[in-house]
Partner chain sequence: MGRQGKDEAGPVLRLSDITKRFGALAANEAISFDLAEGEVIALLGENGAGKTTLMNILFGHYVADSGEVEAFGRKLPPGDPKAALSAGIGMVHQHFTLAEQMSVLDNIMLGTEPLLAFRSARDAAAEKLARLSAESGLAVDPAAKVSALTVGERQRVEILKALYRDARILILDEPTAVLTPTEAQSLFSTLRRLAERGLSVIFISHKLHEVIAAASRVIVLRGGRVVGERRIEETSAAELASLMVGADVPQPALKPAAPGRNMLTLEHVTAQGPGGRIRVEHISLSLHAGEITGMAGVSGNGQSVIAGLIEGMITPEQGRILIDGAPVTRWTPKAALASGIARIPEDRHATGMIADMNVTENVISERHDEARFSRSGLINWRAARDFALKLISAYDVKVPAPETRVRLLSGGNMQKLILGRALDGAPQVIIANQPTRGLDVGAVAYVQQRLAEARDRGAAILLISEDLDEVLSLSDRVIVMSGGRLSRPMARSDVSIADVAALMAGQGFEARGLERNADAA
Amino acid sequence: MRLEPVADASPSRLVGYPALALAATLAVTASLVMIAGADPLAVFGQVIKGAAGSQFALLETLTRATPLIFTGLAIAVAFRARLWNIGAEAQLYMGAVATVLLGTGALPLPAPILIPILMAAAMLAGALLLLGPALMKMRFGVDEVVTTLLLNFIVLLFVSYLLEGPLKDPMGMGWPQSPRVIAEAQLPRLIQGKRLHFGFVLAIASAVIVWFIMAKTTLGYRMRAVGHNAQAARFAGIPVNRVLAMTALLSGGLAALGGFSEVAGLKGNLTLDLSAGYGMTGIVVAMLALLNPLGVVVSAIFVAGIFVGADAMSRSAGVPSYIADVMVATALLTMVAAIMLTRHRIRWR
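May I see the structure of the chain on its own, in the form predicted together with the partner chain?
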């Protein structure tokens, strides 16, 4: 068996293979569901219902998608320039820390002033956190995969220290949690009484802005050039290191906005379970979107939908919600295969 490139991918390829990928995902998960002793059709039905079957379900999916859009964008931006940021989780937490530091009363300002300041502070914290590994990569050739990955643990332990010490809520009955941010620091809910908050709007706006940067600006052009061929970019006079530094700042800042949005929009305070692995899931989201910033919105909602839907399903069908992880992982693998197949033809001998 071998692969031959095809010059022009026909529309039937472009639609057919992703459809096949979806079918393969369903087939794999269906067989697992059957092993668990449940009816696959019923389970899928409940996943879909749980993800989008009601206003509550839909809003819950969008709420869950919000941090994934931010981390997905952070990864998409970094990977596009071949800066392998595996530390979106850490940057998200640093954004949350900055939000809590300044948002719990340190700055008694009205919301229209305070919220932009908090966003800027969060972005700065995340940006600087990624700038370090980026500089070490440029100066000493230290692999950023290792440094950003390890920073996740360092930052999580740092947050744990903060929550047991300086940032501990005196009214928290001993729980490791920070005080709540003041009312002026909170993002408004989009619908009264529901959990979906203004952070979702910020996430969509960020996706549009990132798309604009990548497609229309010299910075985005340079980032793509550096990512595709750093040597040719340098030859063409593009300051590769400066571009990588800018990429790090942008990527870290985006992930940190996710932390800001979770604290200021949803949770109100910082705890150690602020992120349900959003940094790592952001990698899946970005890859599924082929690193396209607008695609990140779609894939974040898709991934969030599976998680939310599977949660609901597991409550009623008795199939563990881990099936969501399997579905997302299988979807990623089959989509990667499908994307390759749209561009290549298989020859069986």
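Could you please show the structure of the form predicted alone, as a counterpart to the form predicted together with the partner chain just displayed?
Next comes a single chain, given without company.
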């Protein structure tokens, strides 16, 4: 057996294999549900109802999708240029740290001025964090998968130190948490009394901007060219190292916006459990969207709906909520296989 590249994939190939991947995911999940002693159709119905069966459920799904959009965009941008950013979790936390450092009273400014400053500071923190591994890759050939992955643990330990030391809230009853950001640093809620905040609008706007950059600008063309073949891009006169550096800055900044939105829009302060694995789940979101920035929005809402719906399903059907993790992981594996098959055909000897 060997794989042959497909010069021009047909629309049926581009749509059919991802559809088969989702069908395979549902089949695997249904099998596990039956092993657990439940009816798959009833369980899937409970998941859909828990994710979008009411205004509260739908708003919770969109709230959960907000950081996933940011991390999914970060991964999509980096992977498009073949910069394998596995450290979106670390960049998200660095964005949250920058938001807390400047948003708890250090800058007594009105909200229209303070919030853009906090966004810029968060993006700068995440961008610089990813720029280091990118420079190490360009200068010394260090594998960025290893460096970005290890940075996740380093940053989490750093955040733990801050929450037990310099950033610990003296009014927090001993809990490892930072002081709350001031009112001027908080993003407004889209619906009064609900958790959905203006960060969701920022996430949608970011997806549109990233799509425009990738599809309509010289930088986006260069990023795609470097991703397809860096040596050919260099031969054609494209400054590959500069493109990778700009890709790292954009990717790290997008992931850090997820941390900003969680602190300024939802939680109000920094805790060690700020992220429920949004950085790693962002990889799934980006791959399900086939690295398309606009597709990331749909993919993030889909993945968020699985998690929110699984929580509700677990309470009503008695099936463990971990079925959502299995479903998302299976979707990632099958989608990777689908992407491979859209670009290659199998030849048997």
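Numbering follows the first chain given and starts at 1. Being a predicted model, the structure only gives us computed values, none of them experimental. Heads up, when I say rigid core I mean the largest set of C-alphas that superpose within 1.5 Å between the two forms.
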| item | value |
| --- | --- |
| Rigid-part agreement of Pro18 with Leu124 between these two forms | no |
| Rotation (degrees) of the lesser rigid unit against the larger between these two forms | 11 |
| Core-aligned Cα shift of Ala24 between these two forms, given in Å | 2.7 |
